[in-house]
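As structure tokens, one chain now follows by itself in the form predicted alone.
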Amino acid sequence: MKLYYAPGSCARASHIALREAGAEFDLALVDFTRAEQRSEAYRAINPKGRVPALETDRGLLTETPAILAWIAQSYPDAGLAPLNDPFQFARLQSFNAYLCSTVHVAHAHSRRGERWADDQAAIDEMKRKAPEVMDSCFRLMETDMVTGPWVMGEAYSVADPYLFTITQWLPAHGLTSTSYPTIHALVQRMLERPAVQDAISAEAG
């Protein structure tokens, strides 16, 4: 397998999950500083021009929730999802979908406003509003979605590296995880995990 990633991007969630699963894989850097995600070479691999992208023996997978679910299902012995409980697995998917479709998009409004608007005033307004929206998302997760000590309760799952990864983006909005005690405690536990340490080290080069 090969995971296409950019350091600190949402691909880190898949990177951590692969290490937690004990999977054998290679890392392929997509250098955003050189706009390699928009290059013809990378678009030939992933036409979306985004990371993560995971090459498997059955083809390419994209979108973080899909990759995380695939990892959990492909390595069941790692215990990364409640695979034997359809309702709990759906709850896990619901949480990851929220991170993907709402929280990540709120973050992107501050950095990628040109995806949604051409008018500079509109782009500036999205950037101004983004911290407020991010705070609202995290307060909702803190009070109604993250049960603690992990996202799904007592059991660690692929939702945890995903939340951990997105939480690392809070400082870009002038926010800090300490404002959300349950999530902050989860982040501290994540930082103690060897898979997380190894992933961060590998991405640092």
Ligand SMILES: N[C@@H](CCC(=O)N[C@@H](CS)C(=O)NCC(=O)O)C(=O)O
Second form
Amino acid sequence: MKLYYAPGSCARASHIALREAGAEFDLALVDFTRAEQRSEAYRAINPKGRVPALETDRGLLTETPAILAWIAQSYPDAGLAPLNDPFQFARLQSFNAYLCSTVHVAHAHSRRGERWADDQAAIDEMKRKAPEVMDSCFRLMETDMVTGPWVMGEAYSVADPYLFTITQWLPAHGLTSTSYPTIHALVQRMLERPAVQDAISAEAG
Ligand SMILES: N[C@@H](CCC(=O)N[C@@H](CS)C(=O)NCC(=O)O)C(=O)O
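Rather than the form predicted alone that you just supplied, could I have the structure of the form predicted in complex with the named molecule?
And the full complex, kicking off with our chain again.
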């Protein structure tokens, strides 16, 4: 297996989950500083031009919630999802879908406005508004979604590395996780986990 990643990107969630699962995999750096994600060579691997992408023996997987669910299902002994409870599994997917489709997209409005507009004024306006939208997403997760101590309650799951990864982006918006106490405590617990420490140091090179 090979995980295509960029340091500190959303690929970190899949990276941590692979380590939690005890999977054997190689890391392949996609260097954003050289725009490698848009290179012909990388697009031949992942036409989306994004990370993460996970090369498996059955083909390429993209989209973080899909990769996380696949890891949890492929390594059931690691206990990374409520695999025997369809309702709880759907709740986990619901949380990860929110991170993917709403929170991550809110974040991208501050850095990748050119995806949605050509007009510089519109791009600037998206950038200006992004911290407000990120804050409202985090307030909603804090009050209505994250049970604590982990996202799903007592059981650690693949939702935790995903939330951890996106929470690391708050300072880019002038925000801090301390404003969301349950999420902040979860981040502190994540930082104590060997899989998280190993992933961070591997990404640092
Ligand atoms: N929906 C995708 C989003 C992937 C994505 O946008 N990844 C970012 C890094 S966090 C990326 O590759 N950006 C490169 C670019 O926009 O050029 C997922 O959740 O996996």
